[in-house]
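The chain below stands alone and is given in structure tokens; this is the form predicted on its own.
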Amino acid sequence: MSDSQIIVGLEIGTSKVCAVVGEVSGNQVANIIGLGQSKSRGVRKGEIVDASVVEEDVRNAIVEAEHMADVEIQSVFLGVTGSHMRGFNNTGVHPVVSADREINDADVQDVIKNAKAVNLPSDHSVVHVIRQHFSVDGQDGILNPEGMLGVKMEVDVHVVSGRYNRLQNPIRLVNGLHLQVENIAFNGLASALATLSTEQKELGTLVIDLGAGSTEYTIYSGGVIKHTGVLAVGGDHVSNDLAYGLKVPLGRAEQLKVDNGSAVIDAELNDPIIDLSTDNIIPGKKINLNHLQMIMSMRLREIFELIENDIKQAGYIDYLRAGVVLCGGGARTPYITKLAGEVFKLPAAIGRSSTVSGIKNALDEPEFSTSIGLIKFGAFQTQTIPNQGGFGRALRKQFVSLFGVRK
């Protein structure tokens, strides 16, 4: 299509690094044609640990996309994470002083641009600062304030920042090899970008994205962004868990999870015993199935309990009216939506990227939904930042006097 351009989602991920392509049409629908991944050596809980093993792997990665999609890749939005992170609201407040108290664009930029100024630690910048409602004297809920009459605006927001050194780090792998890092996003909002409809957002909608060396989760209601956060804990951990408690290697204790993992105990198993005895590494080993069901099973519920917490003191839980939807490579764990709906007392799902089409098999898999989810938040970036002033705009310059980038 002569309309349409290429945007490309990276995800540096501890289990795999994942590059998916899109092609985005004039009316902003995106078509995956293209997919590539790799083995992920140098990453751990989220954030690069040997950045030369990583550069080789993202270029496998993106090499292995090139040639599925048939384009050559030049820039990509590019995906973070990590326990440094942090997501909270914040509320910008602004005069109207115009004689006739009509509100205009320069008004809506200020107001906008003074909920930005939020008190962050030396070290930290601003990821995200993603509008919610605006209010003109008192008066709650407004989603376009220009052209109404009033004395004082107030707009809410919520604002995701990062360490600004933990955040350069794979900005500068990627520059590293001749790609341009077209803007950076929170994997949490990316993952709730690709798995969740209009309807799921207004309704309110916890989305957990559960990774090898994380945790991200996010909460849209009313049709915005109300709260985000990061777990350093992923599914990592629960191989870790199993290895400690079955007393087997870690490599052993990856495949044990994978091949007879669950989230919840299975208290109807047939033949509960796992024999290894044939196996060089550990001769004579038998493993019961209950006993690592139940490890997996208690790690897996602290996760969601953490989670389940924070939400709570945050005031969100009840806001949930259309229920938890997971994703990631934790999301391929038999019965985990029967165990978030235990510990959430709500219905749980599994998240499709259905709001795009293309490549069927990145579609289907919940652990490509944070790099889905970089193609949609891309479409929105280049919508915005080139045809708009404002917002848009300033969150580029934004961008740009962070982290060096240049268009």
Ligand SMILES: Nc1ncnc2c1ncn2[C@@H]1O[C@H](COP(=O)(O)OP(=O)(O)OP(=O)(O)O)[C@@H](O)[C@H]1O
Second form
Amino acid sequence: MSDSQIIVGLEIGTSKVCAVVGEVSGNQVANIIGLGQSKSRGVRKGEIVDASVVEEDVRNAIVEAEHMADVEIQSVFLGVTGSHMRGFNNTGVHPVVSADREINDADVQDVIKNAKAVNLPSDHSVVHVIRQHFSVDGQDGILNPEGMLGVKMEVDVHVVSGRYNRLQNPIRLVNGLHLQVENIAFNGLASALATLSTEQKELGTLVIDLGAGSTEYTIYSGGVIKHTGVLAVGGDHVSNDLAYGLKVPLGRAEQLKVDNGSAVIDAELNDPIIDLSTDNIIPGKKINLNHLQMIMSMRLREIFELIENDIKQAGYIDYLRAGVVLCGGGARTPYITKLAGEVFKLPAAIGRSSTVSGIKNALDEPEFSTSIGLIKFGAFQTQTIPNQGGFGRALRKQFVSLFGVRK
Amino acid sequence: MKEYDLPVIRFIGLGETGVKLVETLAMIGLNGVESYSLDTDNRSLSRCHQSKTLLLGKSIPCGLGAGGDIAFARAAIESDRDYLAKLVSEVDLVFVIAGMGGGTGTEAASFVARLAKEAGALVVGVAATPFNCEGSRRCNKAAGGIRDLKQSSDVVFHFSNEEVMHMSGGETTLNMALETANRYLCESVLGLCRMLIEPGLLNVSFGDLKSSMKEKNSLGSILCVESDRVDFASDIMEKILAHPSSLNGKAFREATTLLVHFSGNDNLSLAEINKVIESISLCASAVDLIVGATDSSKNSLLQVTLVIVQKSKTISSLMETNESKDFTPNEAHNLSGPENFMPSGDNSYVNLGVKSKSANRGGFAFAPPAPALETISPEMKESLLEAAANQEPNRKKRKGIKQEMLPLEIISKGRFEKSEPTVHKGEDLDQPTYIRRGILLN
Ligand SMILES: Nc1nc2c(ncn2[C@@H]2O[C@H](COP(=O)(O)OP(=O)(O)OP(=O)(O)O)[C@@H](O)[C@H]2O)c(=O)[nH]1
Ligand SMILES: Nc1ncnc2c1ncn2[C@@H]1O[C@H](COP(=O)(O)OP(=O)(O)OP(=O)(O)O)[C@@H](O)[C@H]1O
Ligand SMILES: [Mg+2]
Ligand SMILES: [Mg+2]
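Now that the form predicted on its own has been shown, please provide the structure of the form predicted in complex with the ligand.
Every chain and every other molecule in the complex is listed next, the one we just looked at coming first.
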């Protein structure tokens, strides 16, 4: 039986479309064998606004990845995001009915089914239902209740949902390129899967993916996902603010951000003036670095504060014993960890997709964490199928047919 | 005089390159083959005399080509969907011929191929790809176009302009390279058709061709070479290896199936055939080899057509068997287990789309070999090929090396124009933070 499996993660991001090809064998560890990228021209805030150019961009990325990995890509795990997506927790309840009160597999399935029956707005659909913990007769934190004795069993789950139509857009686009979408995953979840170690997931970590169009965040604690969220604000906003404030074209603002950006204000700048007089786009222009840093730091600080507020409100700020991990292209901003440290009052670090091996420079770039995480997500899914008994039978074909029956 | 039910074969040329090639093929004129030239560009159609033409997207309106604009090309093609669907219906074999990298050909090829496939035809794509110097954007677009075409066709034969250039040494001109490329291309398509419709000594039928494309969506190459010598083997082998589509022999090494077809007069030497086959087998070990021969008594030349079908690089074929299973516990076990990510249940679902795998075509039965094709003298053919390749070289030249410019981005509030505003607690977060906080830049 084949033990090695090719899994492709595809992120249709706001600044780049990125396809990563991973080889997964036996366990979940992926070896990255291909990477394809294309500048993204038809995405805003993580969502497609111009399908025809996105189609071209996705195709380019796929072709490049195919070329590098020397495989023909037929299916992908697709990342999704957008302001329409919601994360919330839900509880399922189930009475244990067997005469001996011993919890069996059927009970576990039933309680999960109950938890999945969430009340969504009619235009929303479920993207993930992620199991957190079981409790039996009020005893919390049980990972596997099978075989325990009890009367009432509960399960907590984290649900991620989104607007059906808006989730469907990228799926339809990808299908249009003759690519099967194996499954979709929330970008924030994928980034967390790529960057967190087992220990970080256990201790409690906040992962923030600072993208160009949107910022996703995910909290892992006790080994399970506690909270997810998305803000439709990202690096594009930083650049747009700079373009507006420094009165330069957006493209130039983007470049200034990358070349001279900083997440904090450096009070002791020797020479705060950048002379752009040799610049043939805007001759004679001078830029005040103090202004640049002011504009940037205010925007980035605001992003962190909005996230912090949300987490506080959800009551998870004290769960983050392993601090904050930053990824996405925005994590390249100098002093971004310093700013995050100040806002969250926690240690912050740049996330590395260290839990997979392969092409070295792909893994070192924070903007690939989503795509790499999608491979991990795919590996999880293709490895085990509930109620099928063991890993060996869990080949992708079965997985697909499992998903094929829905309507 | 038709005693047999001739298979209906259509050449469909799309975009400027496709039109040029189909027009050339039409001028050479194969019995029973109908040629159609389709473009969004009036100028390229105006040069057609033998093939039937259609200006795509008349209702849009257009007439000056797509200028590389995929979206525009798509709109033009969609607007003529009905005509195209009719064009490929009740046809047995459709050749979809295009140059990849521009707008019309790139976009229309897979579209037409898909329609043809839906209509039940066997679909052969013939695609020319750009020179590297035309820029990576164009080359990527071409690679994407091939990918799409491959997904919608039974097989795609790929002709690389870049490879032609390499084979002819650095000295050649753009015009010469295109001319050479077009000649190789037309000869190959003709060779393939000949193989299918000439009366056979060792018959290679359409069924053989079809079954050699075991998996659909395969990529391959065809090449056709000629010799006027009686002891042709070494001459033929030399020409085969010098042919751009053999990729210096790499094409053989990556082949799963090779179809070798000899078309010559009645004193075709079996010993020489053997030599050719042996040399080819040496280059390509462990492949299916199909050999055919036909007698085209009017032709004093020996022509050898070689169809190479490449190994599919699909994911399944890559999987390696690794018996030692490793169940070392890892994070999936002590953390949220894999199944936990799975939504399941009732109605509130995302639809992942249908599995577009098996668009099963009905059986394709091929009639016995057809009567000999109409012949033209080799000289005539030569001059036709030349003439076609030479049409308006200047325009081509200008077009081919034009640099594509990135549009300049101008000051933008418009970055978020097309998207939903990001509003949080009544505050419009699209506005710069420093402005909302009332900071003045002094
Ligand atoms: N083999 C060959 N390739 C060609 C020839 N002319 C152009 N090409 C290649 O084909 C590619 C596509 O060009 P065209 O066929 O002109 O494009 P089109 O389909 O008409 O596209 P639009 O003009 O954008 O609608 C070019 O990038 C060239 O590399 C030719 O005569 N022979
Ligand atoms: N050195 C840098 N300093 C500051 N910002 C940077 C730097 N490098 C990249 N960025 C920013 O990172 C962003 C791109 O990040 P990323 O590739 O993660 O986004 P994306 O995945 O395309 O978008 P999204 O996930 O929001 O749809 C851009 O806004 C870019 O300006
Ligand atoms: Mg991203
Ligand atoms: Mg044209």
